[in-house]
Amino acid sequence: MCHGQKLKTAMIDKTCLLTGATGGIGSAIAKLLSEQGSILLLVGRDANKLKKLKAAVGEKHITIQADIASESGRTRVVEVCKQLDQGVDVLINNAGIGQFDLFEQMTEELIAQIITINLTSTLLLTHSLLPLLQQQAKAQIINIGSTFGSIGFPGSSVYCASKFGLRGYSEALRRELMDSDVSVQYFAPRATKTAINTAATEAMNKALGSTMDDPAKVAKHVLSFMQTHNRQYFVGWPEKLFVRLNGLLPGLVEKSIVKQLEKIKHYLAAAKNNAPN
């Protein structure tokens, strides 16, 4: 039998919950998954996205309309899923928004509303939806954070922090929850081509020589990972060693960045008069 049908073997009837479904990483971890057999429950607050997406992946599917970054979109969300008799299997905490701004020009609006998005309301909706995958004979959660979430980077110090704390508390529960049968997995892509990037952002990862990836080459990522035991997977070369050097020798990957720093500047600038160049 060849990977793909193990996978789709594995992945049939599953009941996934996906956040942030509509962007592009979620859009594209849909159609796979669809397309593996898997039963979705879409998350978004777009209403006509969601509506289009359950077009391009099925009628079987059910999406659901809810801000996870408050109380009532929480609690919809997992009103929903009680009422499912066979479960959720696979929570996928996608959801999240960038920044490409130095920190000193951020407003307290925009901090608060980066780490309510990308990490606050990760485990609270996490939080209330533990139960009901403690339910199931087996059960994942797969939480997709970012290389930044391991490298500190300018212009990006406020979503790092919120990445960083996304990788810290999947390690956390994942080891809290080994003697369950709840598993804990984090997955890091590195810079993707989605509406996520200003076009400041695009032309620096040019400039810099910075790969970005197509969403749906990082979807397949995703599936991969969700079929191995390991905690946690970094997409691209070389991200993957940076990471670990970071880890490791910090100071030469900051010797890098600070040779970056002049042009890192230039496109923050570019990125503030809306004149990316």
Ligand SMILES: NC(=O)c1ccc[n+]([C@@H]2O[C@H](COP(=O)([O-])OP(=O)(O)OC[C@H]3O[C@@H](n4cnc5c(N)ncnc54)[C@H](OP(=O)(O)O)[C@@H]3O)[C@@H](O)[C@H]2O)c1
The other form holds:
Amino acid sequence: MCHGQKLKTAMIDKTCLLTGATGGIGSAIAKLLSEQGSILLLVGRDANKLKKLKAAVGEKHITIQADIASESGRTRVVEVCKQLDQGVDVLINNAGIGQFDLFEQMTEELIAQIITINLTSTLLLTHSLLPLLQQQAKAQIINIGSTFGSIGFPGSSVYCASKFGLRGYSEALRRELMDSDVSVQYFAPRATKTAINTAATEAMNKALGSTMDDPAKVAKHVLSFMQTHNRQYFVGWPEKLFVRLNGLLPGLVEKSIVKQLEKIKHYLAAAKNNAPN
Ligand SMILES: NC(=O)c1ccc[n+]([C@@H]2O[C@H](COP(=O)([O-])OP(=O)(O)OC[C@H]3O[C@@H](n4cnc5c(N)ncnc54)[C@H](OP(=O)(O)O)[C@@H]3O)[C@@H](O)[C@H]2O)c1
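Now that we've seen the form predicted on its own, could you pull up the form predicted in complex with this ligand?
To see the whole picture, the full complex is given below, headed by that same chain.
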């Protein structure tokens, strides 16, 4: 991992498009990239949050109010990028929504929404931006996945489907573009203290002894990872080990998760009971 001065020179004058910029991890990434000298295109749906973010990171940055789940939103993002003389060097696909529900209790709408935002919209936005990225001398796509993109977890079935999909897509696109100047990398945070997690999720993590990272720490890892050519990065220990173990010996990881199932279902039920009707 490289920190500090090394990062500074590497990110100066890079133009980075960041989706989910107004969220916990996104705003922490934005802050660090701005400090390192990048020019940012900050994408989010909420105009007020974007305004506050811009005030915090610097007026030179560009905000784009867009819902990436809509065609018009994605078109708006692409149009702004096309107008930039310097083009876009880095695309960070970070926008996403979570899940803390038993699959059987989810509405069809919620199932579709998670797949649409976390996976389909991310792919479609990347597809539209790829011709612009290919015009650069060197470009980078960073897809923000999750530990749950490698380990299936109760109460996160659809979220897992979306992040497993994102990881597979990242691997395939990386290989497809290996003979080009566009690199593709996959970054997987573990549980992080942001608004994506409900109070019930936090309580469950505490009960299970799962560490929840500070978004500023996660952002540091993202920036360090961006300076490498590494295929993927998984935040945290023992998550790194469990990801490998789940690939090799899924039965072993399953046994340990099944031992926690009663506790997990307790917090899922508590979340359901407290949810507004
Ligand atoms: N926090 C964790 O525990 C954790 C763990 C592993 C991975 N991750 C991943 O990290 C990424 C960032 O999550 P976070 O924890 O920072 O969550 P967050 O604080 O809830 O932020 C989510 C961001 O995504 C944006 N977003 C959601 N739907 C969108 C849409 N349709 N169009 C445009 N923007 C949209 C939100 O923007 P607006 O609502 O302002 O529009 C917000 O900026 C996600 O991909 C998440 O899956 C998080």
